[in-house]
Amino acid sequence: MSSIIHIKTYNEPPFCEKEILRYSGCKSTDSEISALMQSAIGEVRKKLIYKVCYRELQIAVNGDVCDFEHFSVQSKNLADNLKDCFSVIVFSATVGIEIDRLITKYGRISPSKALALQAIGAERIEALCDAFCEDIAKEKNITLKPRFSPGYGDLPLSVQRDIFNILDCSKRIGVFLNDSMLMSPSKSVTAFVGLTNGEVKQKMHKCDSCDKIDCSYRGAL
């Protein structure tokens, strides 16, 4: 495969309310709620970015275990993921350094926009997944399975050490890593995602391959 880092940058995929409110904790919305919502997405979304590096390789699934060409990963969860593929796109994608910045200022004067805040910042980074995963199956003309990132299931987040190594995110996009293997921006990903010529049986949701049922965020299956 490729040794190409590819890099996208999007425009602004349309906000969901809904979304915003289920990583926000709401079960419900009122015209407060609403305002407060309104006006943070209006403070905040002309300093977003939507950013993707991304590189697509071979994959080999033997058992439990992963092979990605450059790097090996042993987790059940992800395998049976991957298991029919013939390639996987390893991608990384941040809506950029800003929304911290406002979330820190608003956490000290306002924790209730802090939170909307947190929330949109969480839709923002899905929606951007969402676009990028929409493309590549387009431009590909090919079914994606299911986006798997490190923390999901089995997989540990260890491997986001494999995934910078070979995207080298922070010059790429501008996404470093910690010594906990927590990103900057928070609001960033990285991801596996599987290319197959079969049908995709599991719906394309991002609680899918995740066993932990119990998230306040777990969207409705």
The other form holds:
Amino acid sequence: MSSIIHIKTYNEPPFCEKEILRYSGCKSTDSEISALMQSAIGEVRKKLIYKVCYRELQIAVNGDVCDFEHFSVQSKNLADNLKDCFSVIVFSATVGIEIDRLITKYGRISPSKALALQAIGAERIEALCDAFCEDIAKEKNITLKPRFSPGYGDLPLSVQRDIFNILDCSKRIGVFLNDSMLMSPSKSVTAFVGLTNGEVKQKMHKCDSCDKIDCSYRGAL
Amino acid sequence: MTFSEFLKKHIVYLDGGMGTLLQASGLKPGEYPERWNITHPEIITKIHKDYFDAGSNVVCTNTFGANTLKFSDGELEEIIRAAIANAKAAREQSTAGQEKFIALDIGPSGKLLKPLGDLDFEDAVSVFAETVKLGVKYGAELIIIETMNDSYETKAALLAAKENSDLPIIVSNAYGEDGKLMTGASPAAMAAMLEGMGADAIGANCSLGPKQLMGVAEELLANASVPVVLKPNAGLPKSVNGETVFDVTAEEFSEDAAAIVERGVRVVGGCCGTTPEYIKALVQKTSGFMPKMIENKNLTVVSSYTHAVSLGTSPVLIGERINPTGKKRFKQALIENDIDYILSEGVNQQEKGVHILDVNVGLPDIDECEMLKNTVCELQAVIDLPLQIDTSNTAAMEAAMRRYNGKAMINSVNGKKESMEAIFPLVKKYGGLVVALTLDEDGIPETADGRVKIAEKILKTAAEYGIDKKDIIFDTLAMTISADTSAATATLEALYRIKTELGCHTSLGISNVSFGLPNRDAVNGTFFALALENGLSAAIMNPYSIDMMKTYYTYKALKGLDENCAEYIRLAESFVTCGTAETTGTKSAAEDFKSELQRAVIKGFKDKAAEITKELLKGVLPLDIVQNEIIPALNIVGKGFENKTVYLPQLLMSAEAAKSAFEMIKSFMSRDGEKSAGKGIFVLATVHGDIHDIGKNIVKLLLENYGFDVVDLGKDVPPEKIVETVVRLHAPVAGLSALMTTTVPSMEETIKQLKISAPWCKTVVGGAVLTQEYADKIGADKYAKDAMEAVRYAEKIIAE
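What's the form predicted together with its partner chain like, now that we've got the form predicted alone?
In what comes next, the whole complex appears, and the chain from above leads the way.
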């Protein structure tokens, strides 16, 4: 029996200015930066959408191989992440194509604004993923593992093809996979989220699970 | 009876969903349904037969995703052959009595087109062309292009269908809850483009239920002069006990759909979740309905990839500034392939409130075909206004019309036989609203009468090509009154007569009227007012002219075309509040700058920097301003960035302020025919496969600030093109950026080729995924962790 593809649309999650600053490479702010961010938010805000499509799949973990009913993938990190899970939600989320158009536009005429929009987009898509995961946890009254995306750890980017194949993302929410495995719209995410009845370690900052400690965006304490 | 004949006089019933029925028969998630034509022909045939039995006039072959991106050529041919054979077998087996046709079904490619995605427009046309050719070969009787959520891809598919078959074509788009396509097009915009290109019926399918699609259907009915198609879903899918069910029942669906047929939709069926039961109910509910006759709406309209602009009610402004005539700075931009300058002209005019942008990039020494095509594509990546393609070069015209996303305005055709023979076939093929100049082999008639006669001749010839008069807009040619004081009168009289006697729309290039006179704006403004009063529909004009804008908005207010005079009041207020927010920035005690210009650059005040520079240029040499003001300011910010006291957004704001000061200096110097000597050539590109170029644009901005002649090749650039450019210009340094690990190999390939063909050229690489290790591995000369480092490296190389 196969699950169906669900589509959800969310209201605008609250903005986190601190995150936007972090993504734009600022450790502090002043009136000019603040004005830049506010004008960028004002311009893009009404053009954003908050859409997710997802389906729930059964999972079997054998060693480093995760078997998801319709496809399997070899990844030690993902296998570790999902080993206690009885099923997994695979989802694709996007804030839509309009922000890409604005980034392109300002990339040509005002890169500072393009940078601000880029940071806002990054913050928005993360906020959407957070809202979605919270919603699912509540709806199913269950604990979720931290979400895990293609490219994290040793999870190959090529698993994008399988995700797109079973989620039909382009038709459902307008997310497309390019040959380079980048997605259009650029502010889109695909991820696996394990469902478990067990305990999940208290949420740390997402950067804490990353090995790249010299990253200029690193946000952990 | 052929499908075209049947469509003229009947309500056409399409079939319903295929995917949901196949899933119920065991199709696995991720499995390609098209393969079932070969592996499970009996199931596919049974579904088609059930639809014919339910009353469908048309069944769509099970070929939604049958294209060369998913299947090999051999398998694709086998799939399409089998799919059409299955549909034909179903028709033979069905004993139902209605007319029955077989449509080749074409769904989206699954890829997003450039510039938003990575599929090239012409590649998309080729992909669809293969499917179309096979459909024709195996006997499809019509083509249905469906579920397209992007206008550009829709155009590619329709073009492929038109170029490779004579079959009737139905085009149906997937609109979202906001009533628009995923990439932004409204139903009116789609109607303009698709009808212009000759689609036989246009409509909406999928994504929503019939109730939610009602608004889209209404908008299509109001705008289309061809039959409207509707193929809604059975609502939204839900999971009930592990089974997929849709929330609109056959009974509700048929009632809602019948209501839409009553409003005038002529081609109706179902999409996801609908079954033969739904179609049967629909046919029953609508039996006895009289098909509504299709009326010509007589709309004169152009469109962009988001919206349509219609001529008629309120006069339309066409911005004339993207044109090199008489503009030295613009000519320089064209010669240097400085697309950013052209784009800023577009963005600025949009901000001034024009509705359409005229695009003329003709210069004797450039490849106009390439330039016009590229400019149109680049403009459409950043500006959502419809464009007027303005050229006398027919090949350039075709190249641009083909690539244009929407229904363009075409400038121009005239009464000469040669002109009409060149332009009308293009208008017929690609669609467009064509500006017709009232002149012919004998020149421009002096009298209004002569111009009206030419207009009549043009209309008659257009009709022979199948071009309706609604797609012709006449320009009665404004001539300068400094040569002949009766010139304006003749133009205005011809305008009035064409409007009233021929019932056609009109346009004028306003500013010609004042050529050779002082204070031209005053003459232009008044002439514009007179033309409007004589029925002018559109003006090609300078939106920076205050006189012209005053005329436009006061005319609208006086004619009851401006509700509450709101637009006029906004204009009037803009004259009062000229100061911008940034000029009010307060100077704190700690800020001790050498000069106002330095302060403006350091604080990132763009407009202020330009303003001060303009003032300084009255008394200071351009190079002194650069050396003594701008460079020191940039150095302060650059050092601050390197010392981590200034952050990237601040660095960029300063760089933009410096750029606007440089721009002022540049246009001052080009006026005097001077050109500043650059520091050296820097070739810059985002590598093949990568379509995100913000990092590259940041590097470009800073390099330009520091005086480099940046040759920006854009994004997704093949190694060969980078190598060719470096060799041709003998560039000492090339910068490459990549965002993804998957595109680093094309960076490596580029470096490899550069080492062979341009061993003198140093490479500097950067981008999100790059590290020193990566850069070493792929053989780059330098890894730059940020834009300043790239600048410093380039300075070092040039100094050596």
